[in-house]
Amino acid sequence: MPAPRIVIIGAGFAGYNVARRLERSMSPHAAQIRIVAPFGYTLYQPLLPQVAAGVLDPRSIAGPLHRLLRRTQLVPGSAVGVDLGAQAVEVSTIDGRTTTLPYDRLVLCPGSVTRTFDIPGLHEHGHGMKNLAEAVYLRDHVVAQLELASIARDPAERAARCGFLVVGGGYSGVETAANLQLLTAQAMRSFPRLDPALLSWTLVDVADRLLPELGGRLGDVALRKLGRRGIDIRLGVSLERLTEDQAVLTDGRVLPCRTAVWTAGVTPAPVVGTLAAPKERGRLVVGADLRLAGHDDVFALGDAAAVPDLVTGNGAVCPPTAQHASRQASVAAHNVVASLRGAPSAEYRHRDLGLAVDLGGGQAVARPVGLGLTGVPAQAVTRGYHLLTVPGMRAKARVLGDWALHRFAGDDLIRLGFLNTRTGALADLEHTA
């Protein structure tokens, strides 16, 4: 009998870990494993803000699939359609061609894309923080604004170039604002012609609390720490419209601004919408064994799946976090193998271990296993967690080395040249929905 064909869509936390565990649990010729991903790496997204701030080199958080996966074939492209009846995946490869991959078992974990709304100017002038290109571009852009402000003669232009806005008060938005504010505050020393008082950072969110996942006390601690740095945090407020040099908020305030970063939520990748299968708020409905309803040969997990939360109960589903995606991968890989061997399936059950937020400059807030931490202990927990979970020993060594180098040598304010070939807009660097 020919070896069963296992196709994995996506190489994020879920997809990469499924492939890695399948390789470990199956003999070399027991199955043909393919992973569909547009890039040859798995990205450790939680550290993207530190790439944007120049704390980490981009390669440090990109685990090379060709090195990390020994027997899994990379299909360089993106899944654009799934025919559940024909057991086939339509893939658009990176050279623009379309190919069809047949499967005997399909693992759907394409991740998510930035969720946007019909806000005038957002797609043209907003920036995202969802992939490596956006993080690298954003760093180039932020440094360039200070360089251009230092030579500008028009006071209005200087104010706009020194005005920065982050929309979204969750993990990504808070870390982006915290790390980039530190970068710009320290960089002002290199621009003596600029008045430091011109530097303006604003963080807005429609919610009434910052970092609600951390609980009220730690969210308030983060709010105070960022406020003392000069970040203007406005809750219950969002973006109404955006132009090249202004941001208008829903409370009527007009901000001089040439940099607006949108981190206000995600939605499943577009391929999920092509499946004729039940969905809950855009996510595929699966059982606790991660099987797609009505299709025993298809498994879905991560941001693309509404996985029942057996710990919380009451019909709740697991939140789309990296922690859940990584742990769901273990169950998905086990159940794929079990389905091929006729063995019983396992159910996904995991209690959230908490959240850690790095605010930069030795500051952090964390809630590991329900224990609220701030300051140095929180920073130790936060960075220790990242070191444990970043994929591959080389990546761990690079991250540790980058942290040490930045701590003692600071930032060189080098731009990598992305401004020459990209607009940097959401529509340019990322698929949004």
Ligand SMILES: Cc1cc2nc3c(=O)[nH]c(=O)nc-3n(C[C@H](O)[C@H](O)[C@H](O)COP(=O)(O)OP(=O)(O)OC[C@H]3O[C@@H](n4cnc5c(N)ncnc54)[C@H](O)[C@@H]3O)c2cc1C
Given for the second form:
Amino acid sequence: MPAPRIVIIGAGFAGYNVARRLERSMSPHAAQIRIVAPFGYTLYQPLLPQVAAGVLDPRSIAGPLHRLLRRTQLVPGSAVGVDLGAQAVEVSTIDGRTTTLPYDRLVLCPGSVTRTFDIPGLHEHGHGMKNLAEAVYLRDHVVAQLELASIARDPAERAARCGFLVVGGGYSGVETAANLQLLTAQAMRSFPRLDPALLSWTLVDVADRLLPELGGRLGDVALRKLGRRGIDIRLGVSLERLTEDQAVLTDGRVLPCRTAVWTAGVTPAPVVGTLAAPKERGRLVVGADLRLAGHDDVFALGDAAAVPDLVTGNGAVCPPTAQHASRQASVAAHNVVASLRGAPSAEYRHRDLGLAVDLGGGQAVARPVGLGLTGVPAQAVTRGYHLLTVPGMRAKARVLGDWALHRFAGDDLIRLGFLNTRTGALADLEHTA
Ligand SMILES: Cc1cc2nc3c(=O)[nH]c(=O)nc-3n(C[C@H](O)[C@H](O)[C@H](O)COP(=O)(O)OP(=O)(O)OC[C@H]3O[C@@H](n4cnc5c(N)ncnc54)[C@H](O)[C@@H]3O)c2cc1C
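Mind pulling up the form predicted in complex with this ligand next to the form predicted on its own we just looked at?
The complete assembly is shown below, putting the previous chain first.
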């Protein structure tokens, strides 16, 4: 009997952990495991804002797949279609060719992309914070704005280059605003010709509170801490229009601004839309055993799947978080193996362990296992959690080293300049939907 073929789409929190668990639970000849991934790394997204802020080196949050996965064959490319009837995945490899991968079991983990709306100018001028290219680009872009502001003669240009806007008051937007604001405030020492009072940071969200995932009190603590640093936080407000040097908010305010970062939500990766399968708000509908409705040989998890939240109940689905994606991976791997061995499946059931938000500069807010923390304890929990979960010993060592170096030596403000010929807007660096 030929070994069953297992194909995994996506090597993020869900896909990488499924592959790792399958390697551990199956003997080398028991199955052929392949993972389709556009990049050679698994990305630790929660630390992207620290890459953008220059606290961490990009490589520190990119777990090398060739090193971390021993027996899984990496197919460098993107899945562009799935024929559920013929049990085959169509892949566009990184050299632009197309190849077909037949499968006996398919695990869909393509994650999500930034969700955008029809806001004039957003695609052309807005920046995302969802992948490594965006984080690295944003850092270059922010440093470039300060360099250009310091030589600008026109006060309007100087104001726009020193004006920064983040849309989205969830963990991703708050960490982005907090960490980048610190970068710009500290960078001012290197630009003596610039008046620090010119720096203007605005964070907006349509919701009426910051960090709703953390509960009211901690969201208010974060709001106060960021407010004290000079970040203007506007709740119940969104972006109406964006141009090259101006952002118009829904409350009528016009901000001189050449840097607008959009972090207001995610939606499943585009390949999910090509699947002829039921969806809930774009996410693939699966059972608690992570099987795709009507397809016993196909599993879906992570941000791309609407996984029933059995702990919360009432028909709720798990929110799109790394915590759920990596824990669902254990159940998915178990059920893939069980399905090959004719054993019973397990159901996904996980009590949320809470969230930790790093505000930079030693500040953080966290709610581990329902315990509300601020200040140093929150910072210790936040950083400890990242150190535990960033994949691979080398990455852990790198992250620890980068934190120490940044703490004691500060930022070199190196602008790499390798994206000078491209704008690096959402439309350039991401397939948004
Ligand atoms: C800035 C930021 C901060 C965050 N902070 C936290 C946090 O503190 N705590 C938390 O729990 N969560 C956090 N998250 C959310 C968390 O990162 C996601 O929920 C998690 O990454 C989802 O895992 P996933 O495997 O489903 O998707 P991903 O990790 O996004 O992985 C999907 C992978 O599939 C690849 N892919 C996409 N399309 C295809 C295709 N067609 N073919 C092949 N591969 C494809 C992608 O390139 C990607 O590598 C944060 C996210 C961001 C952006």
